[in-house]
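First comes one chain, alone, set out as structure tokens in the form predicted alone.
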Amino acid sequence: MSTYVITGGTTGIGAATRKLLQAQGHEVFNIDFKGGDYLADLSTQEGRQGAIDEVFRRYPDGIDVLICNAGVGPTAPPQMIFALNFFASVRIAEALRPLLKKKRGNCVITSSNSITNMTVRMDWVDMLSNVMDEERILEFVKDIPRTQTASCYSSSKHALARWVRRISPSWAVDGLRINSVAPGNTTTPMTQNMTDAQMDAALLIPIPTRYGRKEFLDAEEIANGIVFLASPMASGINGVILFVDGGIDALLRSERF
């Protein structure tokens, strides 16, 4: 049995991942805003620090796996998107790295397959992944209009995927692995209340593995990818962005890999 720490493990992809791990007999400590083993608002520095302190208190001998899954969708305010989708994952992963090192563990971070689409603003990606000054960045993004939240979302996830790739070698020399899963459209509480028009827009390009069906991927399919990357079966995989999107990325970018 291994010790897993997951953020955002109460609903959606996080819940599916947590249940799969528990069914395998692992201990899973869930940090979430609601329904977690430890309740925290990870969009704030205070919330993150409280969660980090609690993990150190509970597991002084180390943890095997960290899964940074907490995040919000493209309808959230820009400051919330950047704070939770990027900074929360980065800060928590780096802070818990010493506990992972004690057990030569690994980290899996939830990104998005939107990291390759046209809504990504590379200037925002550079701002996040090169500057990484949360206070200054959140002050800047508060003036971004709500009409551009889709770009905020995809850019935050692109920056997160870039960060995983960049730091993977330095983690590896400490005996650690870090990878990311990039889900496509998935049935979660965030998407279950979509109107028919919103669903049609989201499926304008049909998901190859769902061709002919008006439906998204299941959360369990994404969870399977996360659990695989976290497992010893993926011991040779480091710095990878694994697209679990039913083949959408391959369809749109068949010449890039």
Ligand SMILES: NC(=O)c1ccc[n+]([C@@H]2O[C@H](COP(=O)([O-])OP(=O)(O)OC[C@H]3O[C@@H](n4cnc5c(N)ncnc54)[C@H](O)[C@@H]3O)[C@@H](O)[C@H]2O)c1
Given for the second form:
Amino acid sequence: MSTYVITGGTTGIGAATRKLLQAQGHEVFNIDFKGGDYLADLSTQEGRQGAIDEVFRRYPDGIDVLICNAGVGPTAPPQMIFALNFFASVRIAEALRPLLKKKRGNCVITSSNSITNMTVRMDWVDMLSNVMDEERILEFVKDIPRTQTASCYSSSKHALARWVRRISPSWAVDGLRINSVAPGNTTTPMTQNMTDAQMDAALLIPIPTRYGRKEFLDAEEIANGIVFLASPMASGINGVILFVDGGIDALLRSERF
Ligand SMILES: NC(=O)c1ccc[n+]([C@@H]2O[C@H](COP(=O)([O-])OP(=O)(O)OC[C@H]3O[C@@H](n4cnc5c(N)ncnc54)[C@H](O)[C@@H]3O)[C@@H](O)[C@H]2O)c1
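Right, the form predicted alone is done; let's see the coordinates for the form predicted together with this ligand.
Zooming out: every chain and molecule, the one shown earlier first.
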């Protein structure tokens, strides 16, 4: 039995991951702002620090796996998107790294397959990746109009995936692995309130493994990818962005890998 810490494990992809791990006999500690083992708003620095302190208190001998999964979708306010999707994952992973090191553990971060689409703003990605000053960046993004939140979302997830790639060699020196899953459109509370028009737009190109039917992936399919990357079966895998998107990335970017 291993000790897993997950953020955003209450609903959707996180809940499916938590249930799969518990069914395998692992201990899973869920940090979430609702229904968690520890309640915290991870979009705030205070919420994050409280959660980090609690993990150190509960697991002084270390943890095997950290799964940074909490996130908001592309309709959330820009500050929330950048604070939760990017800064919460990065700061929690950095803070809990010493506990992972004690067990030569690993970290899995939930990104998104939108990191490759046209909405990504590379200037915002560069700002997040290269400045990494949360207060200044959140001050800047408060002026982004709500019409551009899709770009905020894909850019926050692109910066996150880039951070995983950049940081992975230095984690490996400590005997640690860090990887990411990039889900495609998945049926979860995040996507369940989409209008028919939004749904049609999202499925303009049907997900290949859905064989042309107009439907999203299931949360369990993404959870399987996360659990695999976190497991000893993936011991040779580090710094990888695993697209769990039913083949959309391969369909649209066949020549890039
Ligand atoms: N559903 C999709 O189509 C899709 C696609 C690509 C990536 N993702 C990513 O997958 C991850 C999980 O999303 P989901 O689709 O399962 O949605 P979800 O809304 O069901 O899950 C999000 C989880 O994060 C928690 N959370 C939200 N705000 C929080 C906060 N401020 N502090 C602490 N916890 C908070 C929620 O309570 C929930 O448990 C997210 O990072 C999301 O960006 C989802």
